[in-house]
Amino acid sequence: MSEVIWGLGTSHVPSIGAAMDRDLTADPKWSPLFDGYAPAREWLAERTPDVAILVYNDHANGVDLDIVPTFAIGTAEQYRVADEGYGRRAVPDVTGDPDLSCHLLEHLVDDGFDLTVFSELDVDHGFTVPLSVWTPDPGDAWPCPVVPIMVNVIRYPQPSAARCYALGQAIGRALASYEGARTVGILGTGGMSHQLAGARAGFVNPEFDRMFLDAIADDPQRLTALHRDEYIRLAGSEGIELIMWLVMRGAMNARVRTVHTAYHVPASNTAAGLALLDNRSAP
């Protein structure tokens, strides 16, 4: 069986990747954010899994907006970094794990989750920025193969927080019967509170964000009880991305240990957060 050894919840703000690509991490405007990542990066560098699962949303770069699956999985050998209109990020393409993807697909369908399947897929900042948060200097390749799980958070009705948590639990059950990897890391991405358009453009809610960072480890049921309308009201129209962290959390044990959290406002027009959870040392 495969063991989830850690979970990483992190924002995927595009400007975080741009700041890294332009060597601005020591700039006074950016250093508080990147200083907050340092303890998590140090811990993760010593615990590279055999494979990772990354839960994210596409921003109409890899998939046309005419097709927005509620849940989807990539089954490719390789995922190209998408050109989002200003050239591809100078980071490696992503090596996939088709064997694990197909195992997850079969077990998730049998468990009641009818995923859309992408045998070809370009991945945008929603995918590459979390990888950069994890591994700032990947060189020619990311630390391990990565399986993409895509969630609709951009077109109404988005899946409920409870449904995302249940998907994570189903992923955990599927991994328990997988023999192809010994250790797995799982990333939930998006958020924190932000709204990019409309009358509340620029909205950030630090009180909600800090509650979420605490509850994701110790009381995820509090987060699954929130309706999508409450996520939008409390965290902004794009803050609903936080439901993807619940897929990550659902794949982990009921009790986990928080290794590190970080929170910074603003990263671009957005609150940015990180929560690193150890799934192995839970009491």
Given for the second form:
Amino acid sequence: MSEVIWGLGTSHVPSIGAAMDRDLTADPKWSPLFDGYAPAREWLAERTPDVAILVYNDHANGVDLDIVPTFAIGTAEQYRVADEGYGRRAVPDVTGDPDLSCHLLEHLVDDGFDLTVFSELDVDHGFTVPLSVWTPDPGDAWPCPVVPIMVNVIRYPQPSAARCYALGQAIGRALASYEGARTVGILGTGGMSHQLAGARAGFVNPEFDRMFLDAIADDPQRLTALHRDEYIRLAGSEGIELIMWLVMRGAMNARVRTVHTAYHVPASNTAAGLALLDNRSAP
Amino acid sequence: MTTRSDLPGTYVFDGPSGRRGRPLNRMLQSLRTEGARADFRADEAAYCLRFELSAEQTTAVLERDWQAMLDLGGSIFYIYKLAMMDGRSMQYLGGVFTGMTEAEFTAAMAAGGRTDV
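Next up, the form predicted in complex with its partner chain in place of the form predicted on its own?
Below, the chain from earlier opens the complete complex, with every other chain and molecule after it.
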């Protein structure tokens, strides 16, 4: 069986990747954010899993609005880094794990989660920025193969927070019967509070974000109880991305240990947060 | 402007927005490739016609009326592709939507974001 060893919740703001790509991480504007990542990166560097699962959303790069899967999984051997309109990020393409993808797909469908399948998928900043948060200097390749799970958070109605958590639980059950890897890391991405459009653009809710960073570890039921309209009201129309952290959390044990959290405002128009959870050393 | 009843100042990209904005968003999505961007720059109105934008949507694009693009069903992630072509930042758009200059909006974010809206 495969064991989830850690979960990493992190924002995926494009400017975080751009700051790294342009060597601005020591800039006074950016250093507080990256200083906040440092303890998590050190811990993760010593715990590279055999494979990772990354829960994310696309932003009009790999897919468009003609077809919007609520939940989807990639089954490719390789995922190209997307050109989002200003050239590709200078980071490695992503090596997939088709065996794990197909195992997850079969078990998730049998468990009532009818995922859409991507045999080919270009991955945008929603995917590559979390990989950079985890591994700032990947060299020629990311630390391990990565399986994408895509969630619709752009087109209303997004899946409920409770459904995202239940999907994570089903992923956890599927991993328990997988023999192809010993250790798995899982990333939930997006958020934190932010809103890009409308008269409320620039909205940030630090109280909600702080609550979320605590509850994701110790009281996820508090977060699954919130309706999507509550996420949009409390975290902003794009802050609803945070429901993807609940897929990650659902795949983990009922009790986890928080290794590190970080919070910073702003990354562009967004509150940026990180929560690193250890799945193996709960008290 | 599409808003849910208790969310003033907030666009929710729902079914009606998706239907209304479909030609506009499909056109904006196409701008991912350099060839498409060159075609667009060569004759913006003809490019919009190719994607069957409404007259209002075409006017909004030609005049870079970002607020109107939202009102006509544009998704912010798609609208942003045109803004990037113009060298505009998300902070610039935030300023447009909130009646601020780009510098004012950026300063508001640097001060901790707009926590009072």
